[in-house]
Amino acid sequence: MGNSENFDVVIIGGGVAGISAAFWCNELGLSSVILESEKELGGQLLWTYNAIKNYLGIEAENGRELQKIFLNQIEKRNLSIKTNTKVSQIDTKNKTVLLEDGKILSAKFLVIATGIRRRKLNVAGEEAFQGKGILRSGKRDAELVRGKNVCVIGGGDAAVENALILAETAEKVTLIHRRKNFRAREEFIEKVKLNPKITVLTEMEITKIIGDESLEAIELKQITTNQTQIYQTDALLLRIGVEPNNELFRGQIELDKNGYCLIDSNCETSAMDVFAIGDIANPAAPTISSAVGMGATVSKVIETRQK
């Protein structure tokens, strides 16, 4: 096979829709590969500590239980899965996939499901303490801040419920919004207000995140006067939006103000032949069930486009 492989569909990105494409690829009859950059298959699954109530017909635990639940049925049909694998460059008009090996792809249909990422804030310190003092979620590091002073930095719904699940094991919660009002829902604002623990900082944004061999302080600015204070504390959770991950298209197919991908009723892209789905192509939607229906139907629209 050299340094080459053929496929029906290449599909870039292991998440949920990345998963339900393949298994439907698999279903129609159509050779397929899932290239995921991380070690395994699940995408926001793997970062998702809440109950999951609201997928009609299962309900998890948490996200990693719905990904075994999904690995179990993928594994007894024998779908091509390349994890671990980078993607260096896409050419939409070649249907072609370069790889970081220098391996290329070639494919009759491209599916984009490379999803999206959290935000980030960009400022000193915040790789620095990844892990130590910077907090994954609310729901998994309840524990970690027992007894202690939290920061949550946000404004929607989820900064808010992470500020009152963490308030349930913490001293002390500031909860940080670069805006003076919320966009969270009214419900969960209502409960802020009434939870003794939560201290509300409005108009300030971080400036940078300070400490030694863990996270000691926040560096935060007042939006309108530009004065800046230290804000003493053990932990913080950034829950800042997301964003697409789209640099790999960038510039090939046409993507709406925020980055993500515009697609018509078959998740086609602007590009023939090349779709979207999950999160990158539905930021009005971004569930699960979404994500699986998105898979399904691209699948039935190659079949279609074969015969």
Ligand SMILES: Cc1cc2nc3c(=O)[nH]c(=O)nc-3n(C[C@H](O)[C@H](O)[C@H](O)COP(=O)(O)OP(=O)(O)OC[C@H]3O[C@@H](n4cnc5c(N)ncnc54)[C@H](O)[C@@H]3O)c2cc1C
Second form
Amino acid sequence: MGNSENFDVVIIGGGVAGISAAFWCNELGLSSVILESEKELGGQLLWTYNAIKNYLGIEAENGRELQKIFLNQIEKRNLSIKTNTKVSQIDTKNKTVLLEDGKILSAKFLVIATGIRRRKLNVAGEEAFQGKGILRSGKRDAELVRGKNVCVIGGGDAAVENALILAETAEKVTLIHRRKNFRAREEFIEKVKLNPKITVLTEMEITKIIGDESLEAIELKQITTNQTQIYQTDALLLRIGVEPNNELFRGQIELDKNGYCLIDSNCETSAMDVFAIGDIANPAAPTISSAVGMGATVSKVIETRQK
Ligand SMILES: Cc1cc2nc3c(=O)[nH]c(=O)nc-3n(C[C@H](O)[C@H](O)[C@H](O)COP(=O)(O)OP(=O)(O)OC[C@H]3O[C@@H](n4cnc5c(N)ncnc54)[C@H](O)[C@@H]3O)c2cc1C
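In place of the form predicted alone, the structure of the form predicted together with the named molecule is requested.
All chains and molecules follow, beginning with the one already shown.
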């Protein structure tokens, strides 16, 4: 390929897993590049506003602080990093990567580290009211809802924990879940039951987000009866789970039933010399520690294969 850049390893995604892989490639003398679609590295760290106290060796007030520590360390290594660089296609057989701007990169090994994204509701008003009533995070936006009514949608840990956080400042929190039972841990559910500011609605689905300049209400549908009602609220937080960023390689490598990459103990996918690390390949234990460890594993395996 005439105008393509060549590397030992092309890493797609610059979250914790991708950063760790690049760091370890450098440590082992492999040439690599990180391709990250956002304007900076960090992935989910950039949307983590809670303190991180379970990453061994470092405690951080939030994800941004941990990101800075990681970036400080890799800065000294002169890694090749391309931010604002979205990968639009990959070819797992030929180990080539097509960027959105038309450039092609080729490699001996591909490392997929594309992580996950928050699941969307896909209902009317969801885009229009982002930042105009739809909150980004309970922790970050707690002051915005002081004395107001807020609804939280979802039934897992993230939804229930955020309802508890928002209840510290809001006048009233309504926690709305489409199923009868919550998946969240018992400890959070008990706290919700004891909190007089939190109302729980189950078997309810949100079908529309309503407002003029900013969010004013939501439309809810009772799942068992199909009856709808308009529910007044000043703010809304959506925590309905996450989904894997797998569009690039669907159909080229084997995925599990939820769309996560299937890998072996070397983090190798069903395509030879194509690896997957971090949350995209680890739905059972999506943590910073695992992502960092998988980055190291993959680089060591590649180094051995190079010899
Ligand atoms: C609110 C919150 C709190 C958390 N708290 C903790 C905690 O306390 N402890 C803990 O261990 N873990 C915690 N986690 C989980 C932890 O943050 C993740 O497990 C970890 O960051 C996953 O890193 P990753 O690199 O695999 O994926 P991600 O961070 O999702 O990174 C993937 C990157 O790939 C990029 N990308 C995707 N597609 C493309 C493409 N086509 N082209 C280029 N780039 C692309 C994305 O932009 C993104 O930057 C938390 C997560 C959240 C959301």
